[in-house]
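Only one chain is shown below, in structure tokens, and it's the form predicted alone.
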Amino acid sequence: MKLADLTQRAGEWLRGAGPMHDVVISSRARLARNLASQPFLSRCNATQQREIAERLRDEILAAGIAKNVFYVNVAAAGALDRELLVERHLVSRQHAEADHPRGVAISGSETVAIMINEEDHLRIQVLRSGLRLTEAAEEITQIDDRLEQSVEYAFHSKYGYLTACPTNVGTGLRVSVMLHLPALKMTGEIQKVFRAARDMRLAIRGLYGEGTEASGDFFQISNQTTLGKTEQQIVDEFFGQTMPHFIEYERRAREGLMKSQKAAVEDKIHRALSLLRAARLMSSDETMHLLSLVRLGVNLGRLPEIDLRIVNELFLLSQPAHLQRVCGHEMNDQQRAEARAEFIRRRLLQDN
């Protein structure tokens, strides 16, 4: 397998199934890692930094740790593929950005990915479509558990796992999910969500994380720091206590609405995928903004005529790199609003 084959479909993650998909995208879980042998990243030299990628690149590929892993050589690949990795969520942009030696060893259905040399040696990420959490830590604790027999870890008595952030000290890891807001956004609303991660100490950040916009009304919550806990009671706080009250928020913004201001709401949606279906041109902004209502219109038994799954993989394949990889050239600005239109239309008209 190798990176061109990514483009034909969404990664299983984005599939729109799994527990409470009409709110939660999908759940990750994530470690952060280092080697006891090498100094952290921001200490390393060239020859150094490129030692870990090959040894790390080597170990994961033998580890067996999914099916049909490969590995991309981030530091020799092309910007629009750098990108690509970015928009699928593989890699962060930090990592794409870099300019170190550095890769990244994805599972064929992409749910493992495993960034070397970005912030830390290894970053493990376990991504799930829907609302689990349990399933993903379970996964990516036996990666860990697989890799830490051929490596070792720098690991402190007191302290746990230690990372180049002070942050990820402690278990290492992060666990989040990537919600759709629509509702909360549209009656103003958002900004309990706002409120309410900042007092149970979570952070908030867009489809991109850190540093990112919420673009077609998604965001990403996490936990912020790992030291004091065990991993089980990070994805039990999070799972049990945290994520319910979000989801309820989101719910009960989306029952208001339809009580109070249904014939509006039905209008937007249906004006969203009116557009969606006859636009010529449409800016990258404005299909997330368009398939945001969409996709509340699917879930609020607007459009059965929509097959949820569709609506999840446009709002990835109609990205830049994604769109110039399926056209299989560059394009500019205007060509992209063009040719990102054109596929819109032809796909929702496969879908009927």
Second form
There are 2 protein chains.
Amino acid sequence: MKLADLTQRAGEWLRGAGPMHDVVISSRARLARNLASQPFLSRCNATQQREIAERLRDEILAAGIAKNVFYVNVAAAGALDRELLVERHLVSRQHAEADHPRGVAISGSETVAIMINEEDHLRIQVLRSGLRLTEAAEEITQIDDRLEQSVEYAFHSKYGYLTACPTNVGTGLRVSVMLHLPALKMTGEIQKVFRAARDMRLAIRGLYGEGTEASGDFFQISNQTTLGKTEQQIVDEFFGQTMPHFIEYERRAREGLMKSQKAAVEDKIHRALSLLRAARLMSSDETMHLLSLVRLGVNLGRLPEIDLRIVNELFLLSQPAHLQRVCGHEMNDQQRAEARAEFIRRRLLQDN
Amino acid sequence: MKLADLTQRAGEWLRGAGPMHDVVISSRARLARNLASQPFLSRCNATQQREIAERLRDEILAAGIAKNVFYVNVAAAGALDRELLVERHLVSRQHAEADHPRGVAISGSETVAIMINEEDHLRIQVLRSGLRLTEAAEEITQIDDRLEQSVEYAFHSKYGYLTACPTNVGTGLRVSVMLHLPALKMTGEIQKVFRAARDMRLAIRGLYGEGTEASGDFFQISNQTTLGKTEQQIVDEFFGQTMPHFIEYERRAREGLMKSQKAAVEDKIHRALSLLRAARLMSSDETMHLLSLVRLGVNLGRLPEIDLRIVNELFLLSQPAHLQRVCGHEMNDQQRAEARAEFIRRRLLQDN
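Show the other one: the form predicted together with another copy of the chain, since we just had the form predicted alone.
Every chain and every other molecule in the complex is listed next, the one we just looked at coming first.
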């Protein structure tokens, strides 16, 4: 298994399956951990950074944490490969763009990705399609336990796991879901979602995490507090109390639209699909917008001929680094717009 | 033959055939004539207006001027039927909206239409697809001669045929062509066409004659002077000297676009066709815009599967009165937008 094998398909989390997949794209759990034997990364010298990277790489590969795990030396990877990892949500943008020794271990299905030397020595991520936070949290706990058999983490009896940034201290656990909320966006009710999230001390971001705009129809919602709660409490609150409201709210907005503006919604949906199948030039932004409408159409049962998996994959595979990998050479904006249109057209016509 | 039979098809002039049909939609010749025995229409009383209408109807139907001629009593026709005649270019808007006795005689192929009691007692029109001004002028002269055998026209030995408006005095002949100039519009060079036409004392109008904006990609160009020239001179100048320049200019613009912006032009063309085939709501304006691009695509050889005749017909059949006739009932804006989208979609999918 190597990086180049990834460009023709999407990871498990984009399968378009799992509970509540009409609204929930994916569920993600993330743990921040640091070695007790080394300083936090920002206080390490180059030798220590290299020691951490090599030690953790070896420990992870030896621990048998998941199937078909492979390791990418991010420091040695080319710019396009690093961008590819960001597009696949396997590393953060910060990690891709840093300039110290670092890497990422990835399971074959891409449900597990462990960044080494991001902000913390270890950032363990489990990503699953649909609303599966409990599963994701259970899997991440197993991985954490497995690694802890051979590695001593920095831990404080009162504060819990110690992390480079105080907001992660405690369990070090963050959970998040990626939601598709096109109907709330269309009706303008999305503003209420923002207010509700703020009141519940949840963070809302765009498709690519911290610092990205919550533009388009996709929203990543995550917990902000990790201190003073157990892993179980974090997951239960988020999964059991918060998410059902958001999901229900979007579903009602969809039903409302189909009652009050059926023709207008169907018009948007069918236009979007037809443009994806016909255009000769297509920007990233337009692709996201049109795919979002098609995804809505599939989930409303208006496009029975379209496979949700293909739509989800296109979100990923139509992005710049993926496109360039598929085409086998670097491209400028205009060339990418042409290649993107052709790629999408072929995928959707095959699918028909 | 009656009016209701017309709604399922277009007249000969929209066949998309004839010389230079890539740029020239249709050629039109028009003669203005008045009976010597009656005052101009604006000076007639109601009795005289009725006498003129009945006399000319009988003379035309008896004269055998063309095949399958039928007469529509416009004064007695409903609003929708009158609108239908305007959309088909068989009567002018003024004629449709007047409130005195009047009518129109139409040949089965719709190449000939003779309005009675428009601005003049008679307005004879011959309309042909493509650039066929000479043919149109010959046919209109034959019709004129045939009618003159039984009717005495108002004629002055010095000024020629007398007409209600002095701009038509002389031969009473107007010739015009309907041009499709999408490439000149895209490149912005259309402004040069406007200037050239003004310098040559030609009038440029939109798709529906006097008073309509020359918006969109269709332009009706006509001669403005009829006094002091013979019919032959008018046709020769317009046909032989003026039109070839305009046609050549548009063709060069198309070639230029396909060299310098091939992907962008193909993108526009394929998007337009796909939207026409997919939309669930479609306004008149958007229809015109998209059909214009598809027409360009067919003429550039980019859409070999599309029949130009179908595209030309859709310009006509997607208009409000036609749509309502086809659907069999009156509709508001929203209903028309739905019906239009469905009608276009079916025609274009049948065609495929």
